[in-house]
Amino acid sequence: MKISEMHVTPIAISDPPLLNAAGLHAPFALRTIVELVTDDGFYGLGEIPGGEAITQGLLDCRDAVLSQDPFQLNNMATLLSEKFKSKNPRQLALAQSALEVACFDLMGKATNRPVVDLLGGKARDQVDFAAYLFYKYEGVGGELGFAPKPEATGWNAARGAEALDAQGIVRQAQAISQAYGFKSLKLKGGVFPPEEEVEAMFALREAFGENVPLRLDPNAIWSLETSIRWGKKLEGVLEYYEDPVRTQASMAELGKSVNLPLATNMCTTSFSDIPTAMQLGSEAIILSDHHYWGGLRATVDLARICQTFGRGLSMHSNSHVGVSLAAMVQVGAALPYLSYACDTHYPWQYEDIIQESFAFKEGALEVSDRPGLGVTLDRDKLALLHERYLKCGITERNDELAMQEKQPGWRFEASRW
């Protein structure tokens, strides 16, 4: 079994207006697809963030790929390190999970074996995940524009509508946790002062009453004072409190003010972050991210690690289609250490490259048995989607720019309360 085809298309998929720190959602998300053909017929796919710099990363990893075996992924990462060690080591990471997945799901056909049986088998038949909560301005994205459709009801009316305040955040919310069932939910903060998002989780904690998790994810923009200061008001609120502030020291400072357990998927986000972040304390949950750390392996690695120093696990999420919650879900169900509801922005998208649908089951989606990932391609889906990439003018994510649309002279800070 060799790869005898390597195919890598940009898609745009509509995204809704959401606010963070760094500033607004573009009406277009870029991912980046690759699929891998064998010369006996399967094909694998993989799905990583998009962006121009990232497509032709993994192009250029071509001639490191074809005529391999998709088993034999220690020699491939060997090539791959070699073709990535004068660039960016997040560029090695990003393009080795794309390859590595679009692996496991041809050798899951091969077999007739899910990917979560060639990762050591199950340790749980669903995974659960939590509402993912945004400020937003009204609209849905892409070619859909910034209004909603008239006739949308529940979650589709509320994925549309504005939600600037804390009163929309709860009915963001309710619309959201009744449609999926999720039974956490977590807020994208830095946005507006700390004391309004403070109110937000304050008044999610009225409507959904205390069995309900919450979770507060400032985007680091917070100072180390402002997050002493507003981390204390959430004691017993919180179920974490997820990269208030910037570095792992200040994470470790913040750990000693505030009785709350800390999270965080910007201060440590790669293996060579571990020894430190061990040395300070600076985080007591990891939020791992498959695309990020390198690919399932390196996930199944990463909770070895924090089993064995004491820390939490979940998953970190952003803008993506089936492919990439496939992967979550196939690795989330081999890990027999995973502490928390994972992150998706899917119940945010509306478009698709693959046939099948996901259909949340009080907040948790079920560990498919069929081979490989699970999912089938859908060609007509990707490349109306590749059309849109070409079209759309977008090359990288940039919410700054996409913010100065809204707000004209806006800029990112990197400290900004």
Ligand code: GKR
Second form
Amino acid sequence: MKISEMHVTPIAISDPPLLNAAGLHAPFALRTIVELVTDDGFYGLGEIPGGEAITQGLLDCRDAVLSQDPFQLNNMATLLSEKFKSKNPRQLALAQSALEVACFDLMGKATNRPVVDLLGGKARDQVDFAAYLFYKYEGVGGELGFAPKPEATGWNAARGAEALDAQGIVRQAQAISQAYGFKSLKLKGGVFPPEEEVEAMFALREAFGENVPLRLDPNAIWSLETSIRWGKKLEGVLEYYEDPVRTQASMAELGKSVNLPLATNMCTTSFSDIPTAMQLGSEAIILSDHHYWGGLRATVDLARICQTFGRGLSMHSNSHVGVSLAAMVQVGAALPYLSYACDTHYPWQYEDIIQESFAFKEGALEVSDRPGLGVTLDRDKLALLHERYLKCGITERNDELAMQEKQPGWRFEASRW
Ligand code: GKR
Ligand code: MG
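Moving from the form predicted on its own, what structure would you give for the form predicted together with this ligand?
Below: every chain and molecule of the assembly, starting with the one above.
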């Protein structure tokens, strides 16, 4: 079995005007899709964050991929590392991830087994996800940034609605939880002054009760002093406090002052960060992400490290389509040690490139037994979203620029409060 074709397709999916510390989501989020085809007629899919540089990075890997046997992942990993040398570790991890996932999809199809079986088999039959709440402007993104139809109800109405204060967040949480059955709630913070976001956490606690775990993620835009001050108020309220402050050293300091588990997808983000994370004790929980950590096997390795060192493991996400979600579920199912419900942006998206739809039940997704990732590429949709990418004029994610369209002169600040 040899890889005979490699197709790299950047796409743009409609994305709602969600707010975060870096600004605002643009009307389109970029993803890059890789399709590997073998000489015996199978195709395998991978998905990573998009944009010109990432897409080019993947295209540059062609020589390391064509004519290779998809089962020989170690060989491919060596070829890819040689290609990137140590110049761009992030780009390497993304390329590794896209290609490794596509190879797993191929291996699964060739052996008639789901990817989870190639990773050691199911440690669970379903993977739990958390509701991902965002402050947002009105609209659902896309060509016109259009508002939902007036007759929309439930989550369809809520995901188009404005949510700019605590009560807006509670309404959003109620709608998303009712639609998907999520049992944990995460608020993307770093948007409004800390007191308003802390008020939102208390409003969620009041509305959902103490059995629904809550998380707050200000994306490292708070100072250490601010993180300590507000962290103390949130003791006993949060399941975890995600990246309120930047750097492992500051997280370690924060951990000494507040009685809350600290989680990260910003301070400890690669295997080379692990030794300091353990020396400093910077975080209690690491948010894995197969896109950034280098693939599915890397995620299994990360889980083992977390278990060994007594750290919790959760999962991070960005706006994504169904190939990523399928991979998250397959790898999530293979992790004997996954201590928290995973993040996903999926409920915010309403476009995809696969034919299947995912049915969340009680906030969880069943692990598919279909071969490979268990998804079928919809070539018409892929072509449409690629066309969109070419036309939309966005070549890199830039939340600051998108925010400036709404608020001229707005500037990102690494530490705002
Ligand atoms: O989608 O706005 C967003 C998030 O802020 C995303 O970009 C982050 O990477 O979800 C992420 C996080 O947990 O930090
Ligand atoms: Mg985060």
